[in-house]
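Form predicted on its own, single chain, as structure tokens, below.
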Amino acid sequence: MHEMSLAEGIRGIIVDAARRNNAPRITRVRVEIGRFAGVEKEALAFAFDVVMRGSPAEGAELVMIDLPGQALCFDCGEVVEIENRLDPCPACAGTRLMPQGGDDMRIKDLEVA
């Protein structure tokens, strides 16, 4: 479950970015999870759950924001939203794509108390 070494790296900036900015709690990260990075959202979850105890973070409530998948279709140049990497052009039906996003996650902000 590669989500559980997701979560501990999310901790470690967490923690980090508590002790730069004095901030004794975190109650809110969100973080940015793209259509194609693979992520599993439940186990995320959990596993969020569980590493954040006795960090800053501790019962802070964890929001996962969609990114669409992303791909430039060699057929009509333009760059698409997809919901799947093998999916048609949806602007022109051409299926020369080359996936160009929705692959990466970041955390986005924190909420501190």
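Quick caveat, the model's predicted, so the values are computed rather than measured. Numbering follows the first chain given and starts at 1. Take the two forms, superpose them, and find the largest set of C-alpha atoms that agree within 1.5 Å; that set is the rigid core. Compared with the form predicted in complex with the partner chain:
Comparing the forms between the two forms on their rigid core, the Cα displacement of residue 50 stays under 2 Å. With the core held fixed, the Cα of residue 98 is displaced between the two forms by 2 Å or more.
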Second form
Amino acid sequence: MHEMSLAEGIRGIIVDAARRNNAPRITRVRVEIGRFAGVEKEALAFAFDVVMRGSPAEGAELVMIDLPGQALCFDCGEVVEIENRLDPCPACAGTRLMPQGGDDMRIKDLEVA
Amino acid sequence: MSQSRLIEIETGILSKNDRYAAANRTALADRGILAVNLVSSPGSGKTTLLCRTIEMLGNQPLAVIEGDQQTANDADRIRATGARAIQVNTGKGCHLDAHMVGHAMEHLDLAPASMLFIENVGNLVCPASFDLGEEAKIAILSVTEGEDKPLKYPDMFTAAKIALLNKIDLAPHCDVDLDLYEANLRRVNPTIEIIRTSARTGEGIEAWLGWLRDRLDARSRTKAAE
Ligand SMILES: Nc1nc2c(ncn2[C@@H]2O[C@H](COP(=O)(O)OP(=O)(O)O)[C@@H](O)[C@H]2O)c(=O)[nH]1
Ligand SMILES: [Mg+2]
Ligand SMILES: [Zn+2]
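Show the other one: the form predicted in complex with the partner chain, since we just had the form predicted on its own.
Starting with the chain above, the whole complex follows.
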């Protein structure tokens, strides 16, 4: 629901970085999004296009890289990778899992011209 | 024609919020203040619970930051108890951020060893991602919302240290399974503490106050140990 403010956060960081690097135009932005970050990717793509208008990143390509979700299983004590938040533990089929990270939202790099 | 090149960034999208949150956390720790962030869907009983909490805390110095998209209704309800409150209207914003809270904290100029209650915008999704510098997020879930809500909105309940299962006075009237509520909360957050409360009858509020007092004591102990 807050993809608009995420896009604004991205704009602030990348426009700043482009300015510091004397780059007039940003052509591609790569972001890493954890499986459990709660980001609706389509909504972010839409918000990105809207928010970048009139900035050096207008028309830039947004590349979203998925990061896997990890969780600690309270039944077997293993840290396991899971696809969806409510998946059972792949090691022991336990259902009490606490996410460990996987909620990251990072800007990786920019391609500028 | 300039060539295209790559600039490494490696920065969190919410890094600006996180910097404000860290500053809030430091300012709170310096004065041994306990801040909690109340998160829930609209209508679960946050404001009612806060009013009751404030009345039962008696002389405890405290203040409230109220977040809503519109109106100052909730701050007015808090002030009616005699407590200090600041209303933050987020307009279209779906959550409070650390900058808004820092600003409100400056206005409140809290006394050492105060409690600061932050009532977030009623929303089970977005406030989960925004650190405000609080000690803990407190999720309020009322028994009329449905047992499956923790499974449908896991992020918020995962981010919370405690869940207050509120409106339990209504449980006998609405055919709900309180144990299933608790099982589903623990499914998405195996370490969550759960307190069953009724802001109406006062049931369970003492246990909640006990949690708050313990945390506040722990704060002043860490402060004294410095
Ligand atoms: N029966 C009952 N009603 C409650 C309880 N807590 C809150 N309410 C009612 O629920 C409605 C919404 O409460 P409010 O505090 O405004 O919820 P908020 O939106 O989370 O701040 C109000 O009509 C309250 O009187 C409770 O424990 N029991
Ligand atoms: Mg309220
Ligand atoms: Zn397991």
